[in-house]
Amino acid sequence: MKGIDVFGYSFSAIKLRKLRAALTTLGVIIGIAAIVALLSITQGLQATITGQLNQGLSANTLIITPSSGSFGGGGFGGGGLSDASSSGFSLHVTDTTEIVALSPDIETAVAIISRSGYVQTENLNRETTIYGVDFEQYAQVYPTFRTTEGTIPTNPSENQVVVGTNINQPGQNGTIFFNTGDTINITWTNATSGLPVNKTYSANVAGVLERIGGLGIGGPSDTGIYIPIEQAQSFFGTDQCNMIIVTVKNNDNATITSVSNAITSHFSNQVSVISATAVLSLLSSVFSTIQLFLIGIAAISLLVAGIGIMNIMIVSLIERTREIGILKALGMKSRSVLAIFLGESVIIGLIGAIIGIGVGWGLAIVASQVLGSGAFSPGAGGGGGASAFTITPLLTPEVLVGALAFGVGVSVIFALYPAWRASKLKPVDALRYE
């Protein structure tokens, strides 16, 4: 019996039992839709976050923090890092000179001092993170540290500052609270000893950064205020820095490893050295684990659908026993009977997978809009707010092909037993069946 005849006969058998076939297919649709929706959203979220991190991370940078510190400073968590580790070790602004001298592969080292604070004008009182950096070196490390209004002074005076775009335009709706050249008040609370004391100074806005919209570790933020490193030391009353950003001449693994080991050894293993590539690799690993977990959850519904297919096939076998007996009496071979039943499962699995992919993609789009509403906020940017970004679901060819294969595969696997039973029926016994 030819393959096209087998599938024709299988399709005719399905059409005779439309409601039963539809309910069986529904189980496959639900399982495939769940897998496609979850994976599309997860991969879209991964692509968005990775893209945002790539904006805030340079591939040839290393981030040095006290070994017990936690990421903050430039992108995750508002107030930056603690000034010292639990052992009492701390990084200092002057350590940058020592770091540069450690290896010829090191190009520059930039210290960052950060504190949570407030920016105040006549009509604005906004929480923010205040960063003390060397403007010229910081701009060399991060190309995103550039202005859309005003300039970044290469030799700034103590009262010149650069602000993120979300500071002077919090709503990003055209309402501007101050412009370049205006004076703003910068306040932070010193609670290191005794009663908390508010410290304030007036600053002149030299420039407003271009919208970055990305997540970063140490990189520029839409919600930050940048002051000269010398002013930060005076204003915060410390030369201890939260992190030091190191740039190397190239980002190959050998150079990154060599420089990291040299820095760690120099500070007697009291610092953590994290590379941008390591952060991105860790992110990819985490998302891969999440995807496997979500696939496992969604696959449960497919297993339920498979059991339903097996049940329907067994019922169909009982109903069609005499039919199978007649076919065999007319000369149909056992493998043709097996092929007919498996053909029915392939058709059900294929139809269910195709419809499930469409339904899953639609659910992913709706879910991404509901979750993000145009602004999913992971808490980036530090200080007074979050950098918003949209989640765009991704339906990759791998997911598309995998969903089709998974839907058909589950259908065929669970149809094997009833198909095998049908093929083993003896014509005489089948014809006698009532």
Given for the second form:
Amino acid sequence: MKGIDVFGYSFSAIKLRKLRAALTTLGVIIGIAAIVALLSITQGLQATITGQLNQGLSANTLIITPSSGSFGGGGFGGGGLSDASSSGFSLHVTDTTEIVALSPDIETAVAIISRSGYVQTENLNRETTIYGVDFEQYAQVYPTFRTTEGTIPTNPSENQVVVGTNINQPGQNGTIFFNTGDTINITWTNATSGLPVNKTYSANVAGVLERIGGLGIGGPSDTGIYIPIEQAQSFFGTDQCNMIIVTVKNNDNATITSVSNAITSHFSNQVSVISATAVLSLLSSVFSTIQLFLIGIAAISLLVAGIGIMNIMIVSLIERTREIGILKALGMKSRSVLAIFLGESVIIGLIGAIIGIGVGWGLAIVASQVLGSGAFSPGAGGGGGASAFTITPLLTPEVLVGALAFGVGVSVIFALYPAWRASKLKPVDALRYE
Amino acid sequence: MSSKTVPVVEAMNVKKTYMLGKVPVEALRGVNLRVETGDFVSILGPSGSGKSTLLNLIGALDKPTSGTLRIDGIDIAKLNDNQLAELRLRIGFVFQFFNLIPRLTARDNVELPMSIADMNKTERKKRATELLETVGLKERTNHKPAELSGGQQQRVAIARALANNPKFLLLDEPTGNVDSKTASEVLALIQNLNKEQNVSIIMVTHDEKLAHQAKRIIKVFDGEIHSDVVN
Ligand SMILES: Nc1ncnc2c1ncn2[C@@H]1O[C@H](COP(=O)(O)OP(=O)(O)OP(=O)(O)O)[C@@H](O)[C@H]1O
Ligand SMILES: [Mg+2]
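Mind giving me the form predicted together with its partner chain, seeing as the form predicted alone was just shown?
What follows is the entire complex, opening with the chain shown before.
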């Protein structure tokens, strides 16, 4: 029997029991839709985060923080850096010279002192993070540290500052609270010893940063205020820094590993060194685990669908015993009977998978819009930050083909047993069956 | 009929024993039979005498328990399932109950054996239409079995049996479920096929009167052939 005729026959059998076929297909649709939706959201999220990280942290950059304050305290998103490490060990601004001397592969080392504080003008009082950095070096390490307005002074006087775009324009809606050249007040609450004391100084806005968006480890933030490192040392009354950013000349794995090791051992393992490569590989392994877990859950629903298919096929096999007898008596070979039954499952699997992919994709779009509209904005440094972080769901060809194959595969696998039983029926017995 | 031609059916001491649990049921107890091309044989016998069993063996639906059965010169005991299926394509079988596929139209039912035999769509559609015309159902090609009378269904079954130009036609009680007028119509059709197209016919029936229309009458009793007379 020709393939097309086998297929046509399978189809005529499905058409006879439309509701039954539709319900069976629904199982596949739900399973595939769940898989596609979950995967395209997580893959979209991963692509977004990876993209942002790549922007914020180039491959030749290493971030050094005191161990106890490592990753979490080190300020994912640029806000809320811990003031001091609890272990008693601290990094100092002067450590940068020692670090540069550690290896010829090291290009620069930039210290960052950061504190939560407030920025005030006549009409504005906004929470922010104050970063003390060497402007020139910081701009070399992070190309995104560049202005849309004004300039970044190479030899800044102590009261010159550079602000993130969300500071002078919190709503990003055209309402600008101050401009380059204006004076703003910077306040920090010193709560390290005794009663909290507010310290304030007047600063002159030298430049406003271009919009950066998203996440950056150690990199410039739309919600930050940047002051010269010397000013930070005297204003915050410390020479301890929160992190040191190191750039290396080669970004191959060997260099990064050897430099990382040199730094860690120089500080007697009391620092952690984060590289883009390490973060990205950590991130991708985290995402793989999440995806595996989600696929696992979705696969259970597909398994249930598969059992439904098997159930329906066995019922259908019993109902059609006589029909199978006729087909065999007319000269149909066992393998054609097998093909007819498997054909029915292929049709159900294929239709289910195609609709499921569509539904899943739709769900992913809806879900990403719901998530993007609120829950997933990084919102560092307090209110008003409209740096909405959108997830664009991603449907890779792998997921597409995989979902199709999975839908059809599960249907066929669960149809194998009933189809095999159908093909093994003896024509005489099947014809006698009432 | 020259004696040199291979007989369409040649049975030598054919036995068929069914096992009902541990109890053997001897449905055929040594049948010897020879049917030549162009023969029209009717098989008569009481219910349970083994008529259907014999016909199923001749139709290559089953294998004998012992003895030799040659269909068209081929010993069916030596065939595997696939080869048996191929042999069935050359045999026209009209079952005791019409056994049409309910969801298919008359024409699709007639096309089925041709599609099993890999004939292409246009060819088999044409032939199915012709066959339905031959059995007088030109106007009913797009009707489903449920929309046809018993006699009409039986004629569709005959058209289907003829689809692949079989050497011989096996009919199990072709008139068992229809009235006497329809029965004689169906018989006329069968006689016509035998006469005009030299198709060998083996027909099982309960009906003495009908049986006597055949060229040769075989009486089966309790799994054995009691008499075999030329009419
Ligand atoms: N598959 C089977 N398993 C067990 N016994 C069977 C089977 N098929 C037939 N028999 C038995 O074999 C005997 C012959 O049956 P068969 O169907 O050949 O009779 P028949 O002559 O065609 O009867 P009828 O005129 O009622 O159709 C009966 O006793 C029947 O019960
Ligand atoms: Mg019978």
